[in-house]
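Take a look at this one chain, the form predicted alone, written out in structure tokens.
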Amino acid sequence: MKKLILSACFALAGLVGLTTTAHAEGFTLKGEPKIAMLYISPTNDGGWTQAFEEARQRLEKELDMKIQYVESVPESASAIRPAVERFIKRGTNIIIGTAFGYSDTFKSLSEDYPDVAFLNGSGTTNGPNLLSYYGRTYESQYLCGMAAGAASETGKLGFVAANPFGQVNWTINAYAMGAREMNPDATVTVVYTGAWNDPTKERSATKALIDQGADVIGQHVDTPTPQLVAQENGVYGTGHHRDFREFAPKATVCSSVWVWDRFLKNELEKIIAGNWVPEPHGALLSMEQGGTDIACCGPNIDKEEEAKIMAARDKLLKGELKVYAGPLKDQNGNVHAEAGEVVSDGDLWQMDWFVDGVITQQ
């Protein structure tokens, strides 16, 4: 995910609903809905933005309406504001962003254009006509961890990550817990590249993990490079953002995939219906709510193992399985959830600890 520097402060600053009509307390469009999307990267980036583009195409069919878009809009107000205002001048009244770095500008724009609805994927700002949203990626990564644990012959897994932020660490921990569900002795060695999209660093990190004995490579970076390197070296891997079997079919055993249209269809229908009241602190989406899902399963996973993974998926989709439920301790024995408790969202965003089996390398 591009430039996503979310941390504990993703306690998204929210506001209460604003009355926009005489009979309603929420936001109501004036005129027929016209939707546009802003992408931070090219639509064929293979990861984060392409997942949004594929969701846009599905939404056009599901909503039976055209959705305009512009790609490669950088995270600066000088680029974001003109792009949005061009759409508004053409009559667009629903704007969807796709980047953390759009947050402040979208907040300002939502105040300047109170008759326009704004949504922003991975954003941190909210208001009476602005909703930011993100997904609980640890759920799908838990399932990919199960696949990795099943596919591994050695129990030594590697993980290529961008930055040691809470929402990256929660994927790593969940990945390790999923792997240990299949192999209690599994370990996950993590290398942080310091960048969301740096194929050169990702290649070096992946090769180093393979040289250290990892036979399955997980990832939380924006490109399919770790999967490509895994395939080149005859090991397995799990993808992030999209189904990376497209790039490495012989290596990819599972991918955590965004399914933004599942959430956006419902939210856009609420906006179109009128009296829309955005969640005051933003939307953190479970698999059940349409955040992520998995594309599974690839090579070296037998039918019994696949059935176990898909049974866990079914429980997550029904809201019956909580990944971060107690009793839960970190490597130092600190308790983060007692039996019967679930780690709070605030603590998830601040996650700077690791479960047993995780080995971190900078």
The other form holds:
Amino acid sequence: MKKLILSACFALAGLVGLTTTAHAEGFTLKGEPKIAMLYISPTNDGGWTQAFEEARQRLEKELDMKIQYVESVPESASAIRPAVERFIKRGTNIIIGTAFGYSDTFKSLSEDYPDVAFLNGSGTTNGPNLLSYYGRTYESQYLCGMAAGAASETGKLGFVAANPFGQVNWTINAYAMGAREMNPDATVTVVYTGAWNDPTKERSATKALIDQGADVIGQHVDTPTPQLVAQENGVYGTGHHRDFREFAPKATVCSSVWVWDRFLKNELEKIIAGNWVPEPHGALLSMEQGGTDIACCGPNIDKEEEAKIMAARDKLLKGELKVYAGPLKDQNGNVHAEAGEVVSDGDLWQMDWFVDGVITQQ
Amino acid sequence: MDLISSWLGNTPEFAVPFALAALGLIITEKSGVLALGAEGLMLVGAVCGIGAYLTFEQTAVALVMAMVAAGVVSLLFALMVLVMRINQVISGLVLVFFCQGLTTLTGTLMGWTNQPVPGLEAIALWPLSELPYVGRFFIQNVVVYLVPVIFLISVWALNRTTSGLRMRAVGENPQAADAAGIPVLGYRLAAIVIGSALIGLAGAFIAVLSTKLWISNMTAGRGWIAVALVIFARWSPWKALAGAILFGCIEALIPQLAASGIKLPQYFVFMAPYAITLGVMIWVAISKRDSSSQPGALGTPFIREERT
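Complement to the form predicted alone: the form predicted together with the partner chain:
Let's see the whole complex now, leading with the same chain.
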């Protein structure tokens, strides 16, 4: 009984909390803006963090202010909290995180420091002064799929992916849909490695795909290994995170890249302007809002194909093209969006189905 | 056909690091020192191999320097367990954490992360390489062919040379060995350094010859699998080699099955190597064969003249 009353009290308190935030003014900084970023890995990791570091350098120029950073902050409260609190003590009032594993600590920090604005890339928690953001990677990967479909001679594409969950599966489906835009018979065979950062497994997965006849290798893992293996074997590939032509200029035909500065510039300006109201379920960024883009096009894509890819990119940048627009059916014939509908964000995060042309063990 | 030949062709990439690391651990543990630091020493070998290659552009130099580096870092472990007689389990774990930090720091500061290296050319062992199905198993780089040779030399040294027998005596009964005039700590130090050099070579194989780049923590738990391999091989080098090949086969099979579109539950497949480790360990425990093969003084620090 006691428990019941307690939980009722909490529920009530929650309701009150909700209504007050709904009616309250947005978040406004108390002093001059001072920004700091927390990176999960070293700035020269060649992927995720390096993309943030490049965005930070562009932001410093565009906003004409210094942005501090600290690198290699692991995903544990005992590491995140002191780093953030040191920044806050020195007068920093905008903290930008870059990791899924920062979510809970950022939530509690945002409650402890209501005068500080928190942003967290690939996070899951939100609040009156906390906004998580992530990119709709399926848009840029759709374009990479188009490039892959164009570069492939056999129509057999391979894809090296980390773990089978929504965020990865949505890139795979989009990749296949993009490829079929260029070659209606294209197939995408997927190998999951079960790890984001295991070059040994990525290498053997890529080799296995090439042995099975794949001649373009897409990827949603963190290291450039699949591109290196593609180049060694004289086939093509598409990169993720950054422009992987840096590693495999003869192989990489297109890369999905992060352009965080496009989003962060807008969002930081909104915070600095005052009365900032973060989206209650976080910001899932389309290419129109910044977040992702492509670096295109590498070898084996002719002018005509390149024009087609760039036209699709333009439409995505203007918000005119929706990758997950209906009518959309999976391999088993289940309808996920009727004509005129778009698959909802909730369904995207839970995606466990595949479109025609995708070959997986799932 | 394609699947089998491609599968066997990729097996050594997984099997060789397990085999070399397990052999290194066996050599160290035969002297009575419990070594759990393989994961860390492999990282040292890996980062140093890549660093040496980027500096000197000689693969052989890179491999040798990786072995030297792992040997040097293991001196720290030797200091802890031989001189200060700190608990060997703790020392081994500390060594792993220390090496993880050290290698990440070194790789980052020196800018060695994600720098591709060319590795070694594969050599075809004609006429074996022309065989159907298994042919690709015999198209490997030279280090793969050296593995059986390294095993032969190690087994011969352990069983047939005076030094090897003395080292094992030190591991079985250090008091008796000491009474016979064998310098116990000297032999243990040598066993730690030689074993660690082999573990360093295993790490360098992963970085320089297999994946051909360095990223932080790239060994991804393979050092721990080597530790398990040693236990279920009951400290026998040949059984460890067989175990390494078995593991290599399983790890190499996983992407092959996915690439050929064979439907199997994904997470079950990821679990397979570990489930098989558990299974084999249980089997070894139940069958109790060679249960006396564990070095008698494994994990016990040596204090001269102390009654035990």
